[in-house]
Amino acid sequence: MRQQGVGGLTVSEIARRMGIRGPSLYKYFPSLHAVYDALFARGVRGNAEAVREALEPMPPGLDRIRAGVHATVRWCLGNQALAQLLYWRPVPAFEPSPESFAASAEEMGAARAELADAVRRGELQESADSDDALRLLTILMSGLISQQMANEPDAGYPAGLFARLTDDALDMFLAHYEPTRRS
């Protein structure tokens, strides 16, 4: 996928690189979309693990949100093909299976819980504990990641022209939900 693009993946190319014949791959995956689903699930697990590792040493509060955002940006830039599959729609008609999507929804729930915790701690206003706040945060992150991947894909994290703005983007989000600011 890194070489041909996410949508350029084919059963014959996978089989060729594995040293098997195309029909043999169907013993393991009933369709190309099943391959994409397995890759989607792998991506969700990889990103979730990166975020968990980043959050583990952090005390409760805004620093955990910051660490999670940085971990996701870092993971996406290090796993660009999987990130595209997770956060874009590069494959026509592909939708993750309910099981794969449930893991993704669980990770979004964990992010929402971090926002709720910051609200309970008085670090963010009540409106930050909402689906809209989580959507806004993901919009900021995905925009930053998309710009980095589209304009300077090999720069990496944190040196890239866009990736280095992660804290600035997050600061704008946090300022929007400051406890003293009216929503």
Contents of the next structure:
2 protein chains.
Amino acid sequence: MRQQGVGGLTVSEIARRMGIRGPSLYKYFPSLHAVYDALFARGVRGNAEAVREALEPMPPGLDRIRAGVHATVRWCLGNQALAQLLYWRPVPAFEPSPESFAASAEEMGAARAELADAVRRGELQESADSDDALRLLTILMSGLISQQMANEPDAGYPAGLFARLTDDALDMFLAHYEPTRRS
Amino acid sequence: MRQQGVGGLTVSEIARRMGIRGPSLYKYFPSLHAVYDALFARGVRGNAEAVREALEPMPPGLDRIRAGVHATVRWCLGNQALAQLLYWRPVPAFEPSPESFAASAEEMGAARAELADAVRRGELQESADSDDALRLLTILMSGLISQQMANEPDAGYPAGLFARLTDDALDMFLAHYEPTRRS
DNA sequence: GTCTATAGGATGATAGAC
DNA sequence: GTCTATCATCCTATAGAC
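Alongside the form predicted on its own that was just displayed, please also present the structure of the form predicted together with a further copy of the same chain.
Shown next: the complete complex, the earlier chain at its head.
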């Protein structure tokens, strides 16, 4: 996928690189879409792991949210093929299975909990504990990642012209939900 | 492209729907990539036209920026296949030609000019007249569009869970560059 | 400008031997 | 679990008649 694009993944090519024949792959995956689904799940897990590692040493506070977003942007730019599978719809007719989608939703829940904690600690105003606030945050992440991948895919993190605006984007977001300002 | 995904476009299918044979298409386009390039250019033009129409009746002021962003989001969600070609990289090995890319850069210049005008009028602080500020704005647009298309492609504008956050995103952006606040 | 014919592949998937 | 053989279909692109 990294070399041919996400849509360029084929049963034959996977088998070729594994040193087996195409039909043998069907002992492990019932279809190419099942392979995509496994990759989607791997992407969710990989991203989640990267975020968890980044948050592990962080004390409570807004910096946890910053660290989580940075970790996601970094992971996505280091795993662009998987990131495309998670953030875009590059494969016609492929949708993640309910199981894979549920794993993705679980990660969203974790992010939502961080927002709720920040509100509880008085670091963000009430309205930050909402689906819309979480959506705004994902919009920022998706925009950072999409623009960097589409316009300057080789620059990576944190050098890229777009990726290095991650903190500016976070400044915008956190200021928007500052307790003293109104939403 | 709308039906099969951007990557699902084929010479044969185009010809089929035109009621001609595949080879006849090569009298008009030297390759499938050339078709993609023409579609890319059509996308740039279409988006630009939508923005221009939206800005035409608008007096000077920050509402011009808001109107431009809204017009882009609306156009993209009404032309999702072309939008994918503009904002993502859905076709392996396809890159827009220098000419098409230049047209795209021209539109960026127009957006940059709107930011500069707002600074001149004192509605945004100096730092808003910069490539980084423009990039932040494109990050917001790309994020709004990407999230809406990937998660809820049929909802469209302005009903979509993400698309309807366009004004919130703009509030964040414009507040970030408010003259009285520091960058 | 359209066509037929064709080159020269690729693909996802299955049947059935071993 | 791997293989060969194969199905049925698709693809981009070219040659050359009309």
